[in-house]
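As a starting point, one isolated chain is supplied in structure tokens, in the form predicted alone.
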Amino acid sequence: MSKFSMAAQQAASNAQSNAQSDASRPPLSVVRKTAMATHGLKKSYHKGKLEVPVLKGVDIEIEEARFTTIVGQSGSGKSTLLHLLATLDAPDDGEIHYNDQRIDNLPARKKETLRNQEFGLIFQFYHLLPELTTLENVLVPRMVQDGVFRYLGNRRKYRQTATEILELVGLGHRLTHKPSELSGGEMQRTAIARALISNPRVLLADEPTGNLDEENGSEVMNTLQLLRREKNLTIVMVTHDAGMARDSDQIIRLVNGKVAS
């Protein structure tokens, strides 16, 4: 046998063995990244002279490019976690951190910077103009944070891009339709489409379901863990109903203003 022959049988032996070694270790663990995370985080409400505590020292860490669920019985406290969490209020004790940096303490210009450039926000109800089409009221956002004259300057870029979000989302044949006709899944994922237009890396989704029948539920989450996939968003939902926080990574239970162990 030639060394080269010999080499090549010891090299192809070693490789086996190897391989061998690496298929009997344990794989490597999956590190990922906290994208949004609350410390001993209290809110309460005043009714007159009475005090409503809500949230009584929530902890939790949401990772990076994941769908996580917020799941409670009405009253809870989990749409009040979420309203906290896109800044549109204030915790009375504890902090809210996202991407490592604290931001319930911004000025109120820098709250509204985060949430027009990192998060886009769903609620419960649609709040789709009912004068302007389905491709209109996904624009309405560059609209207005841009004003008309830089609008009208990237107005075709931004066409494009509303255009490409709305056959993501299913609605590619309903771009001149009015929200009067459109049902109730179509105007859900209109509102959806509308809040990727500033292409977001967070998605905060108040109650998308709680309008909708089982069908156009399914509909609407079926969209979500494909925006999910397709945009590598991380979603942060709500809901009062488990059986739709199935599909999802993380879910997180509230009770009574607290996180259930």
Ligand code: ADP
Contents of the next structure:
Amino acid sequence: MSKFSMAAQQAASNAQSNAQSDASRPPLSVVRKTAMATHGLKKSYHKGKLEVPVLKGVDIEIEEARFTTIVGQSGSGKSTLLHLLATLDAPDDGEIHYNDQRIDNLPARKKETLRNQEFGLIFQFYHLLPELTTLENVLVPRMVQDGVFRYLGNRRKYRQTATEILELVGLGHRLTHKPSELSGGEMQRTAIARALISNPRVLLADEPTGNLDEENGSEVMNTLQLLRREKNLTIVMVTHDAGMARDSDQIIRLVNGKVAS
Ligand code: ADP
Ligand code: MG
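Return the structure block for the form predicted together with ligand ADP; the form predicted alone was the one displayed.
Next comes the full complex, this chain leading.
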């Protein structure tokens, strides 16, 4: 995307956000709904006989349709916590709840359904397939989930949805580009669009700007904020860069395996 069109989109979205963000956020007097919560979460890794405790009893509450940033120094356990929230790994102790339902002890297949339908994940590295176009990369999770025949039956609808998401993240003019033809910010926005193809309710992001310069990083942050507003997404982002938490609704600090008060 050219700097001009990005700036134009940004200006429009800023103007919109100023008008809309307060309206889209529940007033303070309304009790907010907790989307995710952890209770006494503990996780250690083992190096030989040595036990390395990483999370030492973490209690957090993530509000629905809000932007929560978890900040902490490198090695403080942010990725570990995000992986636990995403049910990619299991805690040693404690509980994780999603929409008031305990999820850390679900059978593997139910966890997979949660990850496919409710959670979208993005990482520092984009993991785009270099031979595929932007549009095709966004469609990959659909192909994987559906299998060939079902995917082919739904292809028109999926392509329409993928195009709409790519337009929303400002990549409507990059549908047929390959990753090598994109900027870092555009690649990450493609990865974000891919995470949204299954219409998740929660977006879990691990250092999504970690590989980007300031300009591309703020492009990605603006996109995440726009998605929170437009799709009422619950966003949980972890980062070592406290500056990235600037516009968050809630900031949680991880220090030494615990939430700092
Ligand atoms: P952060 O994302 O905040 O940088 P991590 O959650 O990645 O922190 O890691 C926290 C600590 O746990 C670090 O000391 C790291 O070396 C250790 N660690 C992370 N993953 C593993 C693993 N799979 N095996 C052993 N140690 C790990
Ligand atoms: Mg990490």
